[in-house]
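Encoded as structure tokens, the following chain is the form predicted alone, with no partner shown.
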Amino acid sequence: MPSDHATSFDFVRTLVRKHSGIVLGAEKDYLIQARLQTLSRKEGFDSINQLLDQTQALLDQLDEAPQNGLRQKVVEAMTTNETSFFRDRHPFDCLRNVVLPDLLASRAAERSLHIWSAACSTGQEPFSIALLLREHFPELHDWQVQIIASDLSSECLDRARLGRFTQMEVSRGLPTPILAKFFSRQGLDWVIQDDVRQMIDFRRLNLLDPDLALPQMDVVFLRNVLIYFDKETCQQILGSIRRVLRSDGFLFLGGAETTLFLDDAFERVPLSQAGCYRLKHCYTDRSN
């Protein structure tokens, strides 16, 4: 591989686009350099180019086999893991006041509920959902409730499974009464109760996979994810969401995201700032 940064960064852009769908424009070169410098030091390389040369050599040797851990680390280093508890508040208000009451009524006979937090990062979003259920919906205690939380990053998932957060992390969005009720202090960190942590099934999952191997979902959180993809990839991901979302289920997107001009099977629920969508009632073809 040529040693100049422009060529190296083109290699990274292509690698990341292929294996995660994330688009890194030239304006992100500063981010690529900063994150690769950190990864290079962590992996014991003397330079970014040495790291990328070794990555390319492994790709050639292994024919891009999934066990290429270095390739995965380069891809994961380029993902954005910004998250917080009850982020933006409005979607969680909608979940509590509109979505869950609706689903409790419509699922009363089967008494089951399936929620997916996609691109969950270090776990604050799925834990927020679990805490909301535990605090406000005691009637669900004898229901079959499954919360699946997925991410591309194995490192983030390892952290999320611990349910362990710093003081700064719990200070971002987590109400003090909830912290006191469901967390315990361990050293400088806060650890969530085991019974809450065990509500969540953390899985490594790539949103580009054609078969997501998920059950039919009542609620999907896909918040602040589509903004990192191009139009074609957004359409592909929304198509995958359609296949796993029940016909009367709910989809949450980030405040800057929309299905408009991407997938006309969805319609926005008219709730201020919630970013909530449902499948149109006339939509019946779930094969695409």
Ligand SMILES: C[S@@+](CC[C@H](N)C(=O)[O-])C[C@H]1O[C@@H](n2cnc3c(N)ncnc32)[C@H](O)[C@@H]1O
Contents of the next structure:
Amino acid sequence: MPSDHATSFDFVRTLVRKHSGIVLGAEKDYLIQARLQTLSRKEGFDSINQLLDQTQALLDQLDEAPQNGLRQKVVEAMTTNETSFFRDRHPFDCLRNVVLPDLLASRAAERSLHIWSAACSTGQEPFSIALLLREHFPELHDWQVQIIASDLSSECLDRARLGRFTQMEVSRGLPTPILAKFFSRQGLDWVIQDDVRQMIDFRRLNLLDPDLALPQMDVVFLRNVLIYFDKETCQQILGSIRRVLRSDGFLFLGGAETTLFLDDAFERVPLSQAGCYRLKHCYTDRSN
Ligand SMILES: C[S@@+](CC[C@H](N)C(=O)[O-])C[C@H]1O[C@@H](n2cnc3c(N)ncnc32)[C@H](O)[C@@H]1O
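Please could you give me the other form, the form predicted in complex with this ligand, since above is the form predicted alone?
Once more the chain from above appears, this time first in line as the rest of the complex follows.
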């Protein structure tokens, strides 16, 4: 290992924080090393030693040419993309039993719905939303329903766009009747029906971008991503969410995430374990 290895890791930490918001503490050195190794192999380095010897040179090169694809690859390699269908179940129960019935009533005149899965990884989250709509809300068939799914990772988005999942992936959270009804077998994988796949508009978006070009949203899923950011970044991102969320819209966070002590404008919908939030004034408006 080169003597300046720790410096190289610091460089990666700084680069990743600047371009994604992700904080990689010292305890994540094993992760930085493992992922840089995988990336370097993919990029044509011969061995781990060669990777370690060339890391600093590689990073210098990255620093000098911030627009090159390598910088993006290093940043994306440090993202954690763990996900599953209908992850944690409760948010999806809440979407089905509370949020969509509410929106069906409040949007009855305009007959349109905009839903955003804001850190969609390989697509299981937006596909769970699309499948839930398709299975339980046939009355939406003549509404204009837009599901936007975004992530920082181009590799994840490329996979998500295919709508193709392994046996292991579909066995994590996807009910068997839904699998049988909406997927077909292709080799060892399962592929989602085209009409469900086409319900989703996949886009590469960085949540750090202060000017997210998005329509006003009725529902935002921002699940299991704030955990990677520091307080200031969480506040900045929740501020962006506030700007795109309609005043009576719904925000879902992950089980370990909260708006508490980060953004006073939100309050939790009192439904256990759903991780559902609304803007405070939405209740005030309704009581007036
Ligand atoms: C753990 S996954 C969560 C996936 C899904 N929301 C879920 O709960 O199952 C976190 C995702 O956030 C994405 N991410 C991290 N930083 C991001 C950023 N600055 N902008 C957009 N996406 C980001 C990662 O690429 C990763 O796919």
